[in-house]
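Quick heads-up: it's one chain on its own, the form predicted on its own, in structure tokens.
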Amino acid sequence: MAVLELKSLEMSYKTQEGTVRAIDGASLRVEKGDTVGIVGESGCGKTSIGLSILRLLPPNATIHGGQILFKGQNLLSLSGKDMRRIRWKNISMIFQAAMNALDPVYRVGDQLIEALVEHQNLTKKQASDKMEAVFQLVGLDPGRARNYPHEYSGGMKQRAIIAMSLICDPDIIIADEATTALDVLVQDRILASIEKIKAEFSMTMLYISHDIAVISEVCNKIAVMYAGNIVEHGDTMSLFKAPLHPYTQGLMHSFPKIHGKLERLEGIPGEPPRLTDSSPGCRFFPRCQQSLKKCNSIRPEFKEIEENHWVACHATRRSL
């Protein structure tokens, strides 16, 4: 049993300018031990997978159609009592935004320890004593833990954000673009500690990023999602190797190798669809040079074209 599916999901923003469908029917599998990455262009939906999962989504948004399963259970199906149960316990998140995710008037280590005595039962001396602990974990001084907010570097906010994710040792951490905003530097540091964190633990992730180097060096998985369809998933290595979507060999295109001749960046020509435009076939239609006369028409069907390598594309062809 996996211990996160998404199967067939559709869900949708209510704005002044027509409904978005942000998620247009997105499947995808998280076996245990996997750190699965979701890569593609700014708005194509992946943040919104991960507040979907949490059932964190603003008033205006629907989920419409699928299901969500967390160890075989439909999360969808369940009461607003019953998800704050599953929240840090069982599935965490590593928000973007690591200020906006901190409480400015409550004390960072008073933050983490909440989340312990809320859904572990401890006393507040044992929660104390694990903040401490997982504050070590991720590289911080125990002694900031009195600290506000404001009184931490962007790199520190974002290591305290990664410890609460730890705090109640959940089955399922997402990281939602969890190292976008740092210098590279400090980005460094934050994906080796990630990395070292998820060695020792065995760790379960759903890493969200646009930057496909970044989701190459941390996930074993890569779905590669565009206009709120998930058009290519498989093992890292297979993706890098041979990728099949004409949308992801245009990523791949898009970012310069450390290895070999010096070449151009070829970029992807053209905008995403306005998700307001309803369309019968291939969303990447308009952009696609490999596109077939039916792409306009048809929606391809997402199968596995070889062993656990999926594509939706009816011009697939190999690259690179």
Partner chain sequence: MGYLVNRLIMTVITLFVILTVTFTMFRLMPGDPSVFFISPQMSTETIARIKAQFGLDQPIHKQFTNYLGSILHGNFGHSFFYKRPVLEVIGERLLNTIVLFLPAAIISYLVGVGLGRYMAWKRGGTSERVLIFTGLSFWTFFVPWLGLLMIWVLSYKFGLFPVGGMITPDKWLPGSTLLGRALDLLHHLVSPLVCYVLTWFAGNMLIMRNSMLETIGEDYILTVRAKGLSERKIRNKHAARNAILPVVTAFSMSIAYSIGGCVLLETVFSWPGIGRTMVDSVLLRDYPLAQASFILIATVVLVANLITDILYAYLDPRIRY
Second form
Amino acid sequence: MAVLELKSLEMSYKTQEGTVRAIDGASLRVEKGDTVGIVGESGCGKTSIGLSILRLLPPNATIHGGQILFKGQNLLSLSGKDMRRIRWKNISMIFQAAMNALDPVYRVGDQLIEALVEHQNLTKKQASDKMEAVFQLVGLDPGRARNYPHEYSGGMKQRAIIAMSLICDPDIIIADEATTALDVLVQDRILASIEKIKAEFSMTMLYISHDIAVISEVCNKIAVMYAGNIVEHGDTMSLFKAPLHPYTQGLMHSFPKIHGKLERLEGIPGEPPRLTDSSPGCRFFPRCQQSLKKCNSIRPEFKEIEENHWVACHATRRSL
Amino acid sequence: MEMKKMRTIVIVTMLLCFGMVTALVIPSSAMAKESTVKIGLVMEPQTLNPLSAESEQNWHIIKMIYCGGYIDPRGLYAYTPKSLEWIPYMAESMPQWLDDKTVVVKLKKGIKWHDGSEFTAEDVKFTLDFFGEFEAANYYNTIDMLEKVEVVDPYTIKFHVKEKTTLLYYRTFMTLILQKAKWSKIVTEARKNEAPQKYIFNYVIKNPVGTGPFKFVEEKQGQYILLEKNDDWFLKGQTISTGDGGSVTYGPFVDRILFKFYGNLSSAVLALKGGEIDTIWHGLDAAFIPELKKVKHLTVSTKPYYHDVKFAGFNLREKPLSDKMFRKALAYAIDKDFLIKRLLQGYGTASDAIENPGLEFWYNGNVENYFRGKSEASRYSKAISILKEAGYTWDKEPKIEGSRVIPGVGIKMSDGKKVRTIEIITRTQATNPQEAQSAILISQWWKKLGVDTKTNLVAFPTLINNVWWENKFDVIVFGNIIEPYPVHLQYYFDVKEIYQYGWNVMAYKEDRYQKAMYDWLKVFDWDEARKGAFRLQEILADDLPHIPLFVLKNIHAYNHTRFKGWIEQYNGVVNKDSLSCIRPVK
Amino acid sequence: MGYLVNRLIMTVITLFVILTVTFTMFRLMPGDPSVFFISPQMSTETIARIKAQFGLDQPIHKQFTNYLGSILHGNFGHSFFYKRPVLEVIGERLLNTIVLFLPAAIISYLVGVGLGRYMAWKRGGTSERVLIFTGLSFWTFFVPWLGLLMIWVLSYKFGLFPVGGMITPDKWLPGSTLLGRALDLLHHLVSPLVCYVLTWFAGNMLIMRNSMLETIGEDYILTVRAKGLSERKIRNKHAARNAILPVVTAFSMSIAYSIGGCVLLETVFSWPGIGRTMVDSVLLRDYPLAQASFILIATVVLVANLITDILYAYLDPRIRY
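Having seen the form predicted on its own, could you now give me the structure of the form predicted in complex with the partner chain?
Full assembly next; the chain just shown is listed first.
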């Protein structure tokens, strides 16, 4: 059984300009020990997926379709209280804006312990020991646990947040742009320690990033996201070798040129669609060079075309 | 942490409610059984030292403890409660004049100070010598006509005076007497001090000892003062003729008086209506009368206020105000009836003479009244004709068209010089609303005559400084203190009072008045004195150093379901005699 | 430490400036307090002699140095109006004022902060609109008017509370119990306290609400929510804890502002506090009392600022002096 499975998840935000269909049918599987990367351009809905899983969406967002299965249990049908129990204990998160993710008025160590005592019945000593252990794990001096966030450098903060995400031994960690705000050198070091921890504990992770280079380095599986849809999902190797979806192909094509921010794809002409538009066809249709007639009117199904390789495209004809 | 905070708030709120309820339920101790008159004061008293106490609220308390004084004319002699004739008080009989410079006073025997010691001639001599030595401001006039005070025996005093005048009765014979035993220690200390007057002035009297109907119990600064009855009071149980056919029997019949201080009149009135206090010793605004009359347990009493006659006084040192004709014209322009009706809502009486119309014996209602009650057109046409006759001219002359007055502009004196702006100085609206508003109205009326007039509302010390000390003013709107015997006819208008700090700030110095006034001071016959006072009022109404305006009604209200036997006097129903005579309603 | 010394020096300088300004200000106004102890009938010589005893004959700069000298000896002089030592006049009244205003300020602060927190959390609801409207209505109410209305309704119509004052003398006579006295005091305290809280809570409430709304959008709030903390803990332990910082500053400011309100409140509820005494002392040119009062206010404001700074440093670890 998959640790985490999304089944045609649909989520939208109500804004003044209209309903933004931020996730428009996204399916995904994360097996135990997997590190699945979600890659896509800014604003494609990657972060919304992370927030949807933990049900931390802002008040103007609604999930109106699909399922989020955690070990077979649909998180969307849980009560608020039950959901709270799952957070951090089973699913923890490493946030995008690491600089601000720690509360400035509490000591860093205490913030880690806070998560721990919320979910586990530990003595002060036990909690403190555990905190020190994860500090060491991520390469932080436990002596700095008594410091306040403003006394940390950016890299240290990010390490502290990673430590915090580990502290309850969660079943899965969602890392959302875990290293993006850091400079390249620090980023590499942190990625290295993530790799190390992952290997040591066979961690299950969902790694969200727009940086395809990082994703390819860290993940064994990749989900490609475009305009609220997951268009292709499969092994890193097969995706790189033989991308099936025209968007993925474009992405891979441009890969050698870009190492870092994936703001705009040079390999694919045109712009991503506005998410307020609700055309019935394929979202990628306006930019697709392989489009068929029906692409404009019928949304392609997300099909398992090879084993563990899913694609949503009418043009892909390969079968099992 | 935050939940705890919320809990704390809830607990505090509950405690407060609990406190409220229990405080209502807890029976009040001893005092409930005894009779306590609860009197609200609107200003808190500052001091119980009779040498430095100057405001009314101080004297309300001091006069219940002592006999006599600056606002309580009841010392060796006093006035009958209603007809206001002189009668012996702590003296045994009327003074005996040995010659024009010597007078002997015999004291009642058995008068006791609150500490039990006896009141004697030594106390009287000590007090007057003390006032002389220390030049106490409040008592300065009690000693300035004395040569020497001599103790003949413990109950007999001989006064050597500069001349035989009625002033001596009002000033010296009614002054407050201090206890020699207590004060001689203070005086000894003061003499040693480098600033003796300051020492006396700032001396804090913590436990006053007097000969009055009530004894001091305790004071809580800013909150209350408690007095208890003096069963050894020398008038206790005595019945005295009020002078108008009736009589009163002195108590005190109540156990205690509690003076409670309120921050403002409105709250005190609510406390009175709610039964928290029995009366308020403070003139109430006319606006309160309708609501007070609706309250069943209250009686509202209105009497003309004895304490001051409001007036507009002129600085006669400079032109054009030194011109009598000019002043007369200004007098015609004033509509006193309007002031009474609109400003005082009817709770006042217009005054034509410098005397309280409520003191019928002394008030001369037949003096010149400058067309009071006549139409605006007739008053102004008279004023204009007087001014024209006296040689005044205008840039634009005021005119009467039908019943309307067309205002004039730029009045000029007979020598062609422009009359400069006339300034009316008075206390601020907050201190004395009637004076301030009168001043503003009067300036409007005078402007119609083409006289450029403005008002200047100032703080009290500034007023004293500008008017009394520097004599830099044109017109002052103020109140003249009126005593039961019309001594103000002397001290507001005596030429001797013109010098720098004198009372006669207007610098009024008509010979005919000075002569008539000095003759009058030597008259001891009651009816002759009245004739003299009438004549003096006539001269003043003609010379117009002051234009008298009105007296306020002194509105008092009291709870008749708790105490009975209140005595209406010239100074309202709440007074020393009332408090010495009222009994609890059983 | 260096900060404290610095702060202390600043405080002393500020006090000196205030002292100088008030001293000269009162003496520039025409009229002096000798109106209380001089009779118009006295001779010029007598008047001069008496004025000399009160030190009013000396040139202003001499009066000033004399005054400074005696203040350093802890002697604030005698009140001209009350005829007693200034400290004696101020002492008890100040205590009375504190008895009323400290709890009132704290409660209005807690109520304001509590409601602001609640409003921000439930933003957009009817309760928010109702609270803002009520808060602002009371905020703009004229204090004496509200006070009299409260006295009229609570004390007169329903007889729940005394009309004014701080104690009922009957209940404080010898023989009364401490509990009885305390309850009586509480009974008198309720109306003015509620009046104060009603008029002042809105300020704290709105500041707290805005500050809280800003804080709620911060990333660390998302973090703690992801950590599975309950809404109450997120709101109180994290959001409110961060949002309170600007409100702390506002608190010391409101102490300075509420001195004005204190005068009105004490007048309406006949509370024997320092406020009215101060106003009267200025009106009557009671220099010693007025000066001491100004020094007192200045000290209160400066101390409140100092406490705020210290509190701020305690609450916000990013700030260290």
